[in-house]
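Okay, so here's just one chain, in structure tokens, the form predicted on its own.
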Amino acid sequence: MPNQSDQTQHETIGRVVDGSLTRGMEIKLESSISIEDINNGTYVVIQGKHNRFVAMVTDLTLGTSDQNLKFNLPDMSDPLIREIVKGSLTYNSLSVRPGKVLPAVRGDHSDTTEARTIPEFFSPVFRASQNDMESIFGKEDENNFFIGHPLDMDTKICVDPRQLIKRSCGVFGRSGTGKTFLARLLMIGVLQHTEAVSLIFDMHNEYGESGQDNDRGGAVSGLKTLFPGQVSIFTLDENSSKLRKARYDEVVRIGYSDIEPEDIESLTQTLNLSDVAASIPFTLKTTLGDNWFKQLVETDGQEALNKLASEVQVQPQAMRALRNRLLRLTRFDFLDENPQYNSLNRLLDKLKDGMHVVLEFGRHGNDLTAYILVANLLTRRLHNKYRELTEESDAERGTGPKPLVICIEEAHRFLAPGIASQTIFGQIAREDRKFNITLMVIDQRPSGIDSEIMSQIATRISCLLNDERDVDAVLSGSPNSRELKSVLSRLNAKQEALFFGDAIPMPILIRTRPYGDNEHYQDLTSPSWKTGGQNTDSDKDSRRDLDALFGNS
């Protein structure tokens, strides 16, 4: 939609009437402003008498100061009438929520302030304009990533990526909302935005070379396509990647020696494992050592097992329904009984220099054991990594590792009651960043995730949730939660998004920027203000590949 005129946006369309800071403001609506123009989401400013408030549209209502009138209607034919009665005894108004303080200067772009106090009665109101929202989220530059518009206006809505992953980020929506689309969009702005590096777990194979749009039909492009010298892909399936003839730089190999009890505590539910068998693999490991795996997998007939089970002091009833279960593992042709090279060391050496690296699951994508055992086996040895290299830097007074943030899908699969506190994701999530590490977590469910985790996730980003359990789950820890529901529970099916939270200045609800064709690629890989508006010849020779790779559009 086009930006309103400036006439229209310094046009008055209502007067302060009534509200409070902890509940917001009412504001009634000028007689000749059709409460139809106004949608819920948009921002107004309201000019007090010291100050210029900006402020959130929560809810539009109609009202009357005749309550007779909903029983004893005049005749409404004719028009005289129906001016008389919309101007006297009926009015249109607006619940609004006061965010931010303008500087009192239009134009003038320093700092905001939070709202800590209220517009006076009959405060003037009018639409926001573009500098308005400027002033308040910045323009795209080199701290500034583009994720956006406002509903009503094609103003640039920016986020700061170094404070997206300053601290854990989610991404949530119901199924075919647009949640890959986004989680790609927060990733290239960490990509250009930050020092930080990223390790996407791509279940779906939706983020290294190309993905797909499933309703314009086709594919887009990817990570690996956009910034081929940033990003490296690794296979799990090499096999699949060679069929949908996808680029790859390292194919995954997990040792049976790698495999911990606890990357087969994560597996419990998925394995249907009794407490009892989730427990046995810790005894294991200290009767038996780094193979523990290996040699209770091979371990054959009840009689082998029996002693197996002696030896350890175990059930073997126990011991036999672990091993039939863990048997399943050993066809995951990902795992080696004795790997040629260390993908997590291959893998840790991208990182250190500072690439991007997509881990795509190829046809194991479709296996949520292959999922959550890779994930939590890879998450758990960076950890332990990054942790060496911290506490290392810490003493010598260095830098320390780059940031990492981990991007995880089906997270409540790893972050739910009752195992978030057992796995690696839930300890990351609570330690908040102490060892430069942050999760990216994407999910259809936030209400599986542990609320616990979800007060750390401290920046928001949802599309419609039909669930109200879901959509009460991503406004936990809200101060606003009771105006935000409202907002998010009427937001369309398809690029619309509410952000909110530490990334971004006051909540706002944006449709998602374009992403799909060339022009839109060309914007991505070279925004202007890297480019000052001209394209070098690197981003020719960029645009060139993507029109043979995909076709001009």
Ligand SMILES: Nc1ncnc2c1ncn2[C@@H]1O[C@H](COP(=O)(O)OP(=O)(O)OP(=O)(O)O)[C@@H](O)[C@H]1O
Second form
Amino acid sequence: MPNQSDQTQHETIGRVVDGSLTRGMEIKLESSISIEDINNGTYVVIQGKHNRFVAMVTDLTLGTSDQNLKFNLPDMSDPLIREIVKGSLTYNSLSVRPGKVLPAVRGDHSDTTEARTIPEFFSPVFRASQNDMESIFGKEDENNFFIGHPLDMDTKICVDPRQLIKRSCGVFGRSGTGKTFLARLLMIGVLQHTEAVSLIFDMHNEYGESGQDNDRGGAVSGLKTLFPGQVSIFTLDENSSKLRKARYDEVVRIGYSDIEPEDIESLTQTLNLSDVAASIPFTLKTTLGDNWFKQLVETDGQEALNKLASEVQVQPQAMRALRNRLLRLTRFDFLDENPQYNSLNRLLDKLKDGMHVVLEFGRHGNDLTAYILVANLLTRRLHNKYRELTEESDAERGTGPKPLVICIEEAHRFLAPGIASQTIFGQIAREDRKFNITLMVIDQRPSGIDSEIMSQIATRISCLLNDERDVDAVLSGSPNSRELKSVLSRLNAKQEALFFGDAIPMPILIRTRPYGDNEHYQDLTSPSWKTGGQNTDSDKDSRRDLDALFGNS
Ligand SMILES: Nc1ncnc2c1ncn2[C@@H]1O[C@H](COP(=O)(O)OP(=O)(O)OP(=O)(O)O)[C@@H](O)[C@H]1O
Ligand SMILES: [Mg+2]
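Could I see the form predicted in complex with this ligand next, after the form predicted on its own?
Full assembly next; the chain just shown is listed first.
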């Protein structure tokens, strides 16, 4: 799509005819502009007397000054009558929501400010130019990561990944809308532009070596393939990695003694445990210590179990039920009675070295019990370690451990009302970066996330959602939720997202940056700000010409 040429940018497309600071403005379109050329979610600039306001189109309306027109329609087959009626009795209008005030001089890149006033009556309205968009969202450079384009422009919309991970963020959308592709891109932004490290719980093996491209078929490169020196892959399922011919750096082994009562509590739903059964591990641990899990699963036979139950003073029936369910866990080959090494320490060492870790679940990703167990168990231990490191460094007035971003798919399984107050993920979201950890949650059912946790998700990126409850959940707490709802509910089913919240100056509708072929990878691994402009569009054109000339593929 071409950039808005200077001429179209300077063409007045309408004028302010109504509005208020709280409701937004109404713009009457010039008769020369077809309403079909304006999309919901597009950006416009209103030139007030002293200020240039940037605003997002949030609704489009056909209006008439004669209410009887629709009942007494003149003969519209006559072009002359049609033109007269159109020009005198009808008009098209846009509802827009001013968000920012641009610097007074066009092209000046000083800071934009919040819109605290509104433009005067009849102020002219223009399409936003590339310069205007850059003034608001920044240019692709060492601070800003290019994430996508506005709907009807080729301008690059950028986000500062340091702002993104300052607090927790979320990527939402129904299945197949591009959440994983977006999250992968955002993680690349974090990897390239911040000091932070990340841990990705890669349920479906899409982030490490390669991922699936459902539309074009075949595979797309993962983070390790693009950034081998900065990414380490841990696998829970060595056989699956070998079958997929996927590299890995470490095989994760979790000892029986690593399992904590809280880990079992987080499996209450998936293992279908009664509340009484779910509370027994706490009693067992107090009495038996770290070996409680091993002792319980190895206690066989009714008599022995009854004896253990009376020793620790719990209901024998509930304990039998608990043991039966926990036996399922012993079938996971990543659980080991006596592992030869401590995977958590190896994971911590990698993070300390500044590596980003992708934890692939292999076939275990299809088993929700394994996913919830491992994600909770590792995150709780990491959190403890981070707390220690932060407290130590506070005592020495240091800066603490490297910020850590934990990325989880199917987030509502960890953050649902009722469990969010107990799970470590709920705690991290509520702590709001106290120990240098934030979350990137990915979910297709945001209405399943506890509303208090949702309010901690400071930046939200949402692809299309079908269910109205999900739309409401994603927009909850946002100042312009009514207008944004109209934009969000009209997204295309793929590769489009509404981006809003702390890390982005104004809500913006984007076409997500494309990902999947060599040119895209090169733009990511050697962006033009790194190569000193060696990767610009014209540079790429000449490289293509040279390749064609010398027959390079
Ligand atoms: N930025 C992009 N560039 C290229 N293709 C994309 C992009 N975003 C999405 N797609 C296409 O859409 C498909 C679905 O995207 P993705 O796997 O990210 O969806 P999802 O929302 O994570 O789905 P699920 O809920 O099933 O996990 C991809 O396989 C790919 O073909
Ligand atoms: Mg996905």
